[in-house]
Amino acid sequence: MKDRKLLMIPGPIEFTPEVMRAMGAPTTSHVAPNFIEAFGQALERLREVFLCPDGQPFVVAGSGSLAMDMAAANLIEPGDRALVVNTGYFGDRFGEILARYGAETTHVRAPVGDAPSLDDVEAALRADDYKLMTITHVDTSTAVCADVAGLAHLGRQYGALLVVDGVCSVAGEELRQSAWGVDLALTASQKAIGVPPGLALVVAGPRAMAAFQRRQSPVGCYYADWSQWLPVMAAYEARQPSYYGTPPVNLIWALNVSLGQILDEGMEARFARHRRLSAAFKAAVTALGMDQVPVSADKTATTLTAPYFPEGVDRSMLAHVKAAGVIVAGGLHPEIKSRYFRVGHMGVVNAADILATVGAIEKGLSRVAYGFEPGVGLAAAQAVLLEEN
């Protein structure tokens, strides 16, 4: 009997056997020739996954919050103005990080489940001179997906650097860093990149690097300072040993394996697969009578779904879903935390995972005496999955 549960939270996600084998392989020296080759290849592959051929990648031991911290520490100097396009919990976090480095920060907000309009953001950009604008591509607390392409176009018009928190989007949600004019994008290994937690991943474009090089004051965080990391990244790409802090060797081996798998699938095919699986799961949620946190389909992520519990159902349902073999996540946004739950579907997720998750949710709903037609969610999901690609 298979004695493990399917992990369908917004990260960590399920990982491929090849990635897990890399994690469990004997640890090499961080200056071993075969590791240098793997690290250098991973840096090159990151440009392809981020769709940023002229970007500077950084791979550093840490979480997604470290990636956010690196962006703020290296691009912000005391007194700089920063605009946060805020769609939830992680917009708040980015604002706090920016303020820690001395930024004068303004938030453009919307009600929970919505995103600020382009008109609202443009009004804020017109009202002040901002060095930098941050966008949470998919806020993990709400499953709201921001219009990165539209916002980036606006930011460029008004001379602001565009920083995208892609922790819950990169390698799942469509993101075209160079084509859309995004100056810096960041993520973490445990989401759609498909590697266990522990890597902060950043790709900085030419305008971001130029802004960093024009700094008048030292970077306020020793560990995050690009001055320390740039020679290391350059050395590994040149297939030369280097050292600043010991890299997480097995995680980087695993990263290179996963990036290779992502590129073998192809970015266009990967974006399309995530859209299809997301549509199937969301069709099931709707068929089961559950609303979602995002207020409309055009503001909804493809890597994540955030359904509200049906009337009369609370989070006790989640224990029954787990007993049925699938782990999903509770709510995170403080204003609605007890009213909804979250299901991640990114990375190597497939149609069978979607159907297993819908089946477990139906089982959970039945255990709390919610009235619905058994199988209605599964039928809705399957109808989408059976459509022509």
Ligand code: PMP
Given for the second form:
Amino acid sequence: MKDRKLLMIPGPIEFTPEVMRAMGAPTTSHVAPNFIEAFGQALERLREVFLCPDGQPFVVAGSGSLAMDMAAANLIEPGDRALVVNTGYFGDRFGEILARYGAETTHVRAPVGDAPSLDDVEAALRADDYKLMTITHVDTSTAVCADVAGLAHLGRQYGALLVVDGVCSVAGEELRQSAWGVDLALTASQKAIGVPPGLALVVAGPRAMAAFQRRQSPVGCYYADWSQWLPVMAAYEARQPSYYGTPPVNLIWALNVSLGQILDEGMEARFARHRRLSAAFKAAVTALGMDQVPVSADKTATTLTAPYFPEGVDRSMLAHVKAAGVIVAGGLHPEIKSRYFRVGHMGVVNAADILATVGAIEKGLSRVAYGFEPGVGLAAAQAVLLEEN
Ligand code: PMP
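Compare with the form predicted alone: the form predicted in complex with the named molecule:
Expanding to the full complex; the earlier chain stays at the top.
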């Protein structure tokens, strides 16, 4: 029997064979011509994936938290005011990072599962003068998806720089950096970008770069400092060798392969696929009698789903789901941690993965003696999947 398990957590996700082959290729010098070409191409492709033709991409070894750190370190000077649109755990983290660089932070919060309304955010923007506003596009702790387009439009009216944590969204959830007026978007390799963990990815638009150039004080983090990374990125894009910190050669090859696959699919098709598979999975969750953490469908991510355990069921069910061949994640938000679980469905995920996951969840539910009609979740997911052309 195959002992392969399907990994359906909100990152790391499953990766394509081509990406994994790039990871296993013999490592060359970081100034080898074929590496320079791959790095340069990856930088160009990032602009297309972020839908930000005039953005400045940064690709640096690190995780998504480094990408957040990079945004804060380069855009914040001590005493600057920052507004955090907080939809969960990762909003808290952004607030801490901003404060570490001397920002005076204000959080606009909502109850768990909800997102602050545009009116609440506007009231905060009116009350003070903010240099920067952060939005977690999809908070992975709650599966809440923020209205980035609406928030960015609002933030612009009040002159704030718009910074979007897209770690659980970029290349899966619809995000149009330039068209929506987002000044900086960031992600990490291990989610919808489809590359093993280890890359911090940032695309900074013209207003963010101008704010950086206007800084009066040096950047407080040596490793994250754009003054060092900007010439490196420019050099690789011009197909010239450069060095600041040794780039993770295999990860960058893998990134270039994955970005090529993403663009072959096309951004619109990719957004649509995530929407469709998410709808199928969420239909199954509902049919199985489970509520979700996000309070309404319009505030729910398409990259992951966060179902509450049904009455009388707890996280012991997840071990049975795993035994049935699918790995899903437990809760993360401290207020509700033990009451829900999380299923990631982003990147190369397909309809077969969705049906396999629903099947394993049904198995898990039946093992803990939850009363439901077997197959009802599968039928609901399949009904959505059959709607496609
Ligand atoms: N922001 C969000 C929305 C995330 O989901 C994560 C990781 N789950 C991070 C930031 C931090 O990324 P990393 O774990 O790669 O440091």
